[in-house]
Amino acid sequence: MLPVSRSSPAYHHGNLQAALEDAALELLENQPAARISLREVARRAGVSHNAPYHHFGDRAALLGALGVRAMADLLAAQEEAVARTSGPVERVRALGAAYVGYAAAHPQAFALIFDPEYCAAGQPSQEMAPLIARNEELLGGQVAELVEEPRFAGSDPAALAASLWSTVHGMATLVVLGHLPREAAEPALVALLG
């Protein structure tokens, strides 16, 4: 007879690396990334302190993973604001209120995206340069489209693209930094844009 092992089965979690990202964005919710570390991301997942080890290489290479998402549900957002909208203007409104409204609700993750530790500027990972080229990409289409109104007329659509998305920015950064309530937002872009 062959004996019978009475060790506890191996803990098998299905997708890990799924799980380590979701257990450090919800850290991410209340904590800044500074923050975070693996052993605290492992004990929220529930599994031993090196499993992320398996699929991250350091601490760097996780942030740089939720940065990724963090772009993705920040594109996410605006991209539904575009389509249930119509109207060149509107759309643009709906767009920047989006990109403000997701840095209202998840700060942490907003700032995560543009930390130049894990997203330098022009150097953007090989997950995170596609999604950059697709914000830039709906930016860019409905500044397109803007230009095409009358107030508009003959503005230059790259200038008015970053001047637009540095108005936003801004804005965001000021509602996450406290120093504009987020009702403002709204108001502020109808303003800006009429």
Given for the second form:
2 protein chains.
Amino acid sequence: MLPVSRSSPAYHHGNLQAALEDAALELLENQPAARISLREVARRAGVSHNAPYHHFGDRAALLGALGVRAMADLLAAQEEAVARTSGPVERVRALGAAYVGYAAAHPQAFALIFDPEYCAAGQPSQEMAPLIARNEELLGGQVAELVEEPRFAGSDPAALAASLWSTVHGMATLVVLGHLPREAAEPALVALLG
Amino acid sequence: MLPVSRSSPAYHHGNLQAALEDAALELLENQPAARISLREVARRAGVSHNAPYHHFGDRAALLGALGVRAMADLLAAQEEAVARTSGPVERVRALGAAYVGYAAAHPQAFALIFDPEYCAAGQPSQEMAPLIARNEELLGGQVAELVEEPRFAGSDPAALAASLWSTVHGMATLVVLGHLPREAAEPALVALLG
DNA sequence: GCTCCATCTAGACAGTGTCAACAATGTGGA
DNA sequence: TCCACATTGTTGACACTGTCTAGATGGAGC
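Rather than the form predicted on its own that you just supplied, could I have the structure of the form predicted together with another copy of the chain?
Let us now look at the entire complex, which starts with that chain.
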């Protein structure tokens, strides 16, 4: 289905919603979400400063939509890493490396996913909730295989999953912030998983 | 040394710098650093909207000073926990619990410490740097004792410290954000440390 | 061809961070 | 003692922001 109409560049943009998200995503590569202004996004999309309000309730809604896009990418990176790796321990390591890798490659987008201002965990948006669920299933599945390994036999899967997520998330956060050198992530994960 | 002068309430406040920090800290209990406005802080301190500029270069400097205060508290919580606990594994667990406990009790302050907008890890302020160093020493010391334990013999101390910090920091972050229930933190830490 | 509605524009408002200019206050040197 | 001066306030202004209200535009279906 082609965009409905592009005849008049001035009015009725065609797909302004996507254009606004694209413009914002571009800004997000070089500055944190907090510094992205709705008016600058509108300027980039070539529309008036009020046009976004016909597609997003407010500024937070736009940033929230961006967060959903980012979360989809983060999830995809983990799924691909798991798919291309064999062995339970190796797969968990690959998943973690993909998580940290995404954060390092797109620090602002990663931060946005976990920014309570735009992506509150309490009430996830309709688009965000299924992504979170899929990510939990992905990790849960890997942990279920992990506890079959003798090294992790007897571990509570839920507690193990929580601690693995914590470790990987903390690593990603600290690397992004510059508190931990990027090269320290891999050995640290190995130190934990063996 | 008493405050130099308090004769005139209108001019020469006495210790406006501290009063501003106090007012901001109060605001920080109920809202994230990003939403704290310099003008509101000034209003709370009972001075004009420009008075803060004689004590802080800009808004970020005030928030940065607040971050230093928060970091000092976080460090103190860990030191106290370690001091009152015996046994290498138990001490590391206590340190982690204190870290997560501080984050849960003061979520906005904790977030501020790691907010790159105000507390960039790259160039820490003169006041922040020694606190970070002390925290690294504290953790390093505990890990040094931990690797003496048979369960952790042969582990690379640096990698172990990095992964422990990552786990605890990730846990604190995820608990604060509401992605992980508070009760899940303790078992998860136990699952890792045994 | 006319009407309706989603979409976009223009204008206004309160709030913000920051700069410049000015006023009051306390201090050290003549 | 008095006076320059640095410190610490104040007021006013500017550009920018998010968001509200009104009005203009143009495509879709009767």
